[in-house]
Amino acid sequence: MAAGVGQQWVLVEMVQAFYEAPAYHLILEGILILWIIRLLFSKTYKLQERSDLTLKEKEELIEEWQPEPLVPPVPKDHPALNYNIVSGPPTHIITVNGKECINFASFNFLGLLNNENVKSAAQASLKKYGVGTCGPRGFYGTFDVHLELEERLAKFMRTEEAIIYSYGFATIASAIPAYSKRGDIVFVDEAACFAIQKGLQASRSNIKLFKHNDMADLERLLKEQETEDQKNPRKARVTRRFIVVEGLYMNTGDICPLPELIKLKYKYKVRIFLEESLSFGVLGEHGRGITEHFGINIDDIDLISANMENSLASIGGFCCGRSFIIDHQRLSGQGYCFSASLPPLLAAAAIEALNIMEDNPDIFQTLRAKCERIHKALQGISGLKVVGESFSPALHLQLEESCGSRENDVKLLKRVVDYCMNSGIALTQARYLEKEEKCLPPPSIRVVVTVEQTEQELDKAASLLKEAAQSVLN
């Protein structure tokens, strides 16, 4: 009963708002009804009169239908499709196209690629294990080799564990996204080599870069993101911040500023990921790279990455680091998890690599020297400048004037290239995906050094270059 009469009184008082609401009112709820009921039942698109084709008339309209290129056309005489084909091994003496010239191109520091040693304990291994794995870590792909190399890593970067990865490029480019996810921020140098850039790709995280060394700018980054936490306390707790250099920058020869990186990273409560495949093997007095050539606790750095195709010349790469860092990787690690294992006669090769490595630490300091010889050799050359740190093994020639376009720098610089090659010195132009680099580098030639390379060797190939540069540039 009282139910009833609650109802009749909602009615009375709907009635009651109707005579008593404007007359504007109604009208506009009375367009919005019909509005609405013709949208319900009028058709969202228009039936176009069907119009039958004739056999003729269809298979006019297939021959006239061109379709997209899959690929956008690429000259012929670009360089990725005109290589240069080696012969035999790219040691200090590399054969090019039939020519032998003096190797400043491959990346074989140490002069490893054809020791004797480490030939001897890769074919041992290819006796004992045969050519490939077949298989992933976690799938029969995990050899005793494996693990020996792991410990041996872990062993001479004294850091609680070390993992490996089947390709260099993949290390760092897996390692990323193994901890940094969808809304954590990562703040990167502008000049960061393309594998970070992959691996900061496949995080999906907030990406923010800073320029190049530059200090300053990355703290203003980090003062801002703080301004940012304070706002949404409850996000900024669950959000992984992240700093990512280089030790030696590929693109630049620049060393990191790490001292300074470690006091930001303690201030405004940050990890550290640091990339050494340049400076692995090749700064402090054992080769232990930047925290050996600063003297900084290596526990200061969350997590280290590096490939063994310079330094090592072998293949693959590593991460070492925390134990409970390192494992999870293991499970989270793309490159680690899918790819085939290490082969084992390169894990052989990299092991004894180390050995020699340990047995020789004065292999480094011959490498600075010569690196320094060249540094300053370079200096002076008309139309070029040299970029890059002195003790960097891999320095960079870049025009001091642009003249005009990229492309017309690129082949500016190539005519500098063939000039060397054609008089015995193997030179090599730095490559980019010109449409995937965040930040592009200007074209430049790179300019590699090694241990097996005599100091008369140097001076020819500096020579060689001013001699390229006054015929080439001016």
Contents of the next structure:
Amino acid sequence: MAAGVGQQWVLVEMVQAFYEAPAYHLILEGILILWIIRLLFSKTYKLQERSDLTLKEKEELIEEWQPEPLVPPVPKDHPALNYNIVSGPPTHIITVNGKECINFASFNFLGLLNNENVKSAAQASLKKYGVGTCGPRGFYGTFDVHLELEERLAKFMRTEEAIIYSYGFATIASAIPAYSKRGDIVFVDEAACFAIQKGLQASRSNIKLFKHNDMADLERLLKEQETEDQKNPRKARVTRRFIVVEGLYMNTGDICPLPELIKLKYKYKVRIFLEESLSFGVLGEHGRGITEHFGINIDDIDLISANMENSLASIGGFCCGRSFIIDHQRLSGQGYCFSASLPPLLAAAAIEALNIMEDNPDIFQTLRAKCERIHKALQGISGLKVVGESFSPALHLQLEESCGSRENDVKLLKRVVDYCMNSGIALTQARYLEKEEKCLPPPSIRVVVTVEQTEQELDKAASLLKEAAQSVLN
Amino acid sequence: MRTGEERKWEILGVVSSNCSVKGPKNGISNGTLYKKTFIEHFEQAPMYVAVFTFVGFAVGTIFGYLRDFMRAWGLEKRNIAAEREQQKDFVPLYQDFENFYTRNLYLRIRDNWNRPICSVPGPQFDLMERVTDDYNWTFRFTGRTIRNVINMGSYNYLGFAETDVNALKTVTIELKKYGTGVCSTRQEMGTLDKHVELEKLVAKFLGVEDAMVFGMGFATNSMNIPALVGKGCLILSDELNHTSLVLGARLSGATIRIFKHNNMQSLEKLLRDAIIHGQPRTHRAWRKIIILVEGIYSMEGSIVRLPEIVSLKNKYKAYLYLDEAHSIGAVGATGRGVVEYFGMSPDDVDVLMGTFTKSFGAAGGYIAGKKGLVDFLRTHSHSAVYATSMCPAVAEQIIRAMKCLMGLDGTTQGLQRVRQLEKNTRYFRRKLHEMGFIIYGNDDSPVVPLLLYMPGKIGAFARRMLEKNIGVVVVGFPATPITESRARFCVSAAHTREMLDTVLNALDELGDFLHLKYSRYSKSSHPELYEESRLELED
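Alt. form predicted together with the partner chain, vs. the form predicted alone above:
Below is the entire complex, every chain and molecule, led by the chain shown above.
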């Protein structure tokens, strides 16, 4: 009761104060209240919708807009539309467009494509598992063959762990973005292959290109980065740095100077990612790649990535390294987590191929000898120069003098290739996406050496190329 | 079907009259565009479920901080792999907090993923028994196999994952002839006659002019979308699109705008805004607009609203890219995918993309459409120039599966499989609804997500189902929103009625034990007491 009376008293005081307040005060308060009410009820508008177009004008704009055609028309004589069709397996003797030739174009370095043991291992796996895995690795797509292949690869490369991908291209293109994110810095060689470029693009990191195999240029870039770091040490402490190089470059056929890279790694504290698609199963005494070739401790390389589509004559790719690094990809490698796993028959074939590699370590020496032989034999062809190391099984033959435009160069090389194909040597031009490459290599003919090629065939190929160059280029 | 019952379904994205719908609206779905009823459910759980889910995550997080603290101060053993001694002064490769979720929440239940199997992934498979001695840090194989586990997790919709000798006869022959590798790219020396044969067959199967096949389904998206669109183009992508579509869109360099899942109003608004206002800031017209959608969304089980999208795209002159990874072979009267399911023509879709991993039991992907499109991809696709082509034995598996589906092998096995899948799907979904679980997605989709919500139930559900000899797939954050963890079942044509009944009984038991029956619209768990025939007898 007392509270009620008290409240009444406060109310009376309020009303009194209201009457006693000066006029301007009341008017001001009134205006403020009205303003607040107006703001509360007015529609908020976004900057985007603030267009002064009427509905009719909008409909007209929609009517008038014409998009480009979904794809531009492709000329009928585009070289890629008239591709070579291979009938039967692309083995040593290959039937291209109906004609039998000796295969100098498939990356079948160790000749395992036609190996009977590999095929029977794949057959056994087919009988047991069928063809597809019907799921990604996380959802019942992990088979015991995958685990076995990963163990075997890790053991072969003498690292702690390995991880398999179901497609060679996706391997390095998923591995790089798993570690390098926006804001990190990657130093990459100019001649890096397209898969690396796509991996870098997906990672959204800062890319710094250094001239091909030029350690001085790389050191210059690293020094520049060091001075940048000193200006902003806090940021530098969380910015990861990587160097991405290939063991044996696909585009130029030469190897990277790995010992110097290791020195730079420890001096400037950058991690090295090595792409060994061409050098796995080629370089080194036992085929372990460029680390064995140079005698470097494999733990010095943070990540080695390779595809199984060249020496191992299967499909897919793998990464190997220490568990600290590789295990991360099991949850963040996009091509690993969101894609179906490798069909078990291909994994079984790869295991068998690995067995063969381990049991016959002398094939690597044989392959190298053949490479040297053809490298020497191809020297001195007038009009064509050999690009690549003497022990590289994937060489390029480029025109010594360009005839002006890339298109004409390509046409000229095509004539050389056709001449050789008609005489029984299957060759191909190296294909690139001209508009998408960062540093487009000049047009060239790819020459691939395999252990299955005999010395006569190598000599025949060399002499045929000489003839072709003579007749076409002169 | 359900007209006599009083059930209320929440249907997402009801199209309003702003869209160009000709004719009167009828029924629940939108008007004359749909030739059959389109029913999807996305029921919301009761409020207490959301509360408890958050509480569950909060408890997990608190314990996570506690354990991290103990590990940092050496009170608990560190089981994680560590950086090399020589590289300790390098910038750390991983940020600690990035892995917080992995270390403390995922790790506790990670025995439910990556389970290795050692048989064909058919309707039943054999799992390798795996135990952990240190709470999921490392695993050890006991050497025993758990036999004949019912497989509700593999994408085996038509049951082509089989080891029957007759079925695999041609594959065996081709494997013997071709070997496993190809060792070259499509444009160099990697186009085999098998690829040409396969591409012609795919084009015939889908009813289009031409098709191109690639070695990996994921890579089909990530390497071809950049070839089709570039800077100055606009991509309108569904909220719940697969990672491969998102990656392809990002790599292309085009502008990406997201519309709400299967919501046609949201899509139309974006289209109108894009054409009217043009590119941001410069207001130049867009070069082209492309809409990225999937046939069946694998986490939701929903089917794309194709008729409405096609009418929108025709009106606004956009292009449509349809990813039929899960829907090819799985829906449609003869297994031709969502285009057939809605009774539309393949010419309505500009780019038809799909994968062979799910319904054909192989690996790889394809893009099909007009000849001009495929010719362009043959010359400009990243995969054609830089990536190895498909293994010929795998191509043969696809050929034989497709011939079976088309009836070209002289039997009706293909159609039987499609019908069986349809029957299995309807039966499974109907029973789960009756039991009272919350199921997402379209009634005709063989992907069945069952909502679990709470993080503790994820682990419990998967482990107990394994004890009952059933293998299920559970998914949580970050593949799904944080409150909507789910178990996802993939119904297969190879599942027999007995297998489905076993699974349903197990789910019934487990649903009661774990209190998973959240649905407010179901009858009790004894539907036989409510059969309609009995109701009609009562007056």
